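Here we start with a single chain on its own, the form predicted alone, put down as structure tokens.
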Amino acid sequence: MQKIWICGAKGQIGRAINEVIDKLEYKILDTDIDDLDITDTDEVLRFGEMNRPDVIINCAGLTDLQECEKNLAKAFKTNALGARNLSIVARKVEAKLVHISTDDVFDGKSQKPYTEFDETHPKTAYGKSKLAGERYVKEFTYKHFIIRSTWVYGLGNNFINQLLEKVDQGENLSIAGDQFGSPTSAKELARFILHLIQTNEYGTYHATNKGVCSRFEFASEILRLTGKQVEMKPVVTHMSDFSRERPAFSVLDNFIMTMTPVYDFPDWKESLKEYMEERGLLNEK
């Protein structure tokens, strides 16, 4: 039975790991940051060597942009050198790492999608500071998955949680018209990376729904999904009630999926309909 740690736990890719995967098929390791601190080099090397994990998944890291803006320091060392912890243990007792990225390593002002060969320029200290994981994560360890992913749900704080409370109570909604990505489903995210374990295509990936919409698209399907009703209107990103420090562009491509058909993504529609049927939220009517 191969042993897979779960750094991150109980974050949204964390829980939809935790989900979807077969406790029968492997022993899972899950450690958050009551737990076990990827910040401590020691605590982790003696983790890791206690345990022994045939794979390790990192699904921690400080995601709060503004806190990492304001707190420079602690956004490098949790996204950056505790990747790089993780990265060491890796290689010392020979496990795979998987480390989820994001789209903000791009600087979110192009045209077309990004592939995972386009050059990175992070805007963000967020998307600096994930870089630099990244970069730990390549230098450190060879058997590795790095994941970049863009707009994920799941269980926990996210973009459709915010919008129904504010909906749920009444409030009229301003929401970015000039933003583009693909709503990711963090639990189709996690079956994709419990496929890639099982196979030695190591690398960069870009893993998002198929599919693109703005901000507004996004928020009227959830509405529609749900139906809910409320006075919506889309706005450019500075007067939005949401996501005000995000990339106007944030569409990756899946290009590697294309040449190496390791996995196939459904459309972003789809996932979210999931979603919203598992949360018990999407109106049968």
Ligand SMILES: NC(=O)c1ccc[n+]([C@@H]2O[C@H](COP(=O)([O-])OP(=O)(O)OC[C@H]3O[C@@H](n4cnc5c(N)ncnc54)[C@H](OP(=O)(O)O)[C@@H]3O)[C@@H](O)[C@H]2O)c1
Given for the second form:
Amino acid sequence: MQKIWICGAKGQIGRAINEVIDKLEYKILDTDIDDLDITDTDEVLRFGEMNRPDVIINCAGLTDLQECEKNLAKAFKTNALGARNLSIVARKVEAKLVHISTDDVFDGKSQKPYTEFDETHPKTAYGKSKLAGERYVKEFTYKHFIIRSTWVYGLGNNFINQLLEKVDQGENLSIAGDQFGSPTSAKELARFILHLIQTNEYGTYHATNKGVCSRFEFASEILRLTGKQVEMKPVVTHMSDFSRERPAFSVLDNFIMTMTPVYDFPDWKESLKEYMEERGLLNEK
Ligand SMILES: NC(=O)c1ccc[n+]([C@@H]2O[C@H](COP(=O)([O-])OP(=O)(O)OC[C@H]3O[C@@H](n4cnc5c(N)ncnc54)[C@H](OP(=O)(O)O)[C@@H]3O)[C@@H](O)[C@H]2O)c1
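Same protein, different condition: the form predicted alone was shown, now please give the form predicted together with this ligand.
Below is the whole assembly, all chains and molecules, this chain first.
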């Protein structure tokens, strides 16, 4: 039985992997910051060498963008040095390493979807620290899958929960009509990861649900699926009630997947409906 160590197991993606994985097929080692801080080099090495996983999945990260700007050292320590520690131990125990990264490694100024071959150019502290993490992974272990995604929602704090909280308070909402991305289901991403680890197709992947929408269109679809009504208008990012700091263009092209057909993501609306249904939020009119 293969052993999989999931770091950041209590986050959105960590929880989604736990939800979709077949526990009869794999032995799971879940850790999060309370059990094992990935920035603690000795502890990471000790845990890895003691348990000798076949696969390590790094879902741990400092994902709060404002916190990353305010506390640069914490951002780089978690997102870069944490990734370094896991890649060192992965190499030592000959495990495959999955490292989750982000569209924030790009500046969001493009007019067309970013492929895995486009030059990175992060603007935010979060993006810079995540790119540093990617570089460590590449430096320390070749058996890696770097997976960049965007606009991920799953169990935990995400745009859907934040939006519905405001809707329930009866607030009129202003949502960015000038931010574009592909809402991506954490569960779908988890299915992709579990598929990929069975292969030796190492490298960097862009992995998002199909289709593109504005933040306003995403919010409108969430609202439509809940059957709730609230006044909502599209605005420019700096007038928005949410995510003022996001890159304008977060669209990733799953280009490598078109060449190495390891997985086919569904359209974002299909996965969003699945999520809303599972959470008891669906009340389509
Ligand atoms: N969400 C997105 O839209 C998105 C998009 C692209 C890529 N990603 C990347 O995917 C990964 C997972 O995202 P997510 O949405 O699942 O994030 P998340 O919900 O914020 O989960 C991250 C988890 O990592 C834990 N953690 C933080 N610092 C740690 C440390 N030093 N050691 C061990 N665990 C630590 C967090 O604990 P606390 O909550 O207690 O801090 C949390 O449980 C992140 O690396 C993120 O950069 C996310």
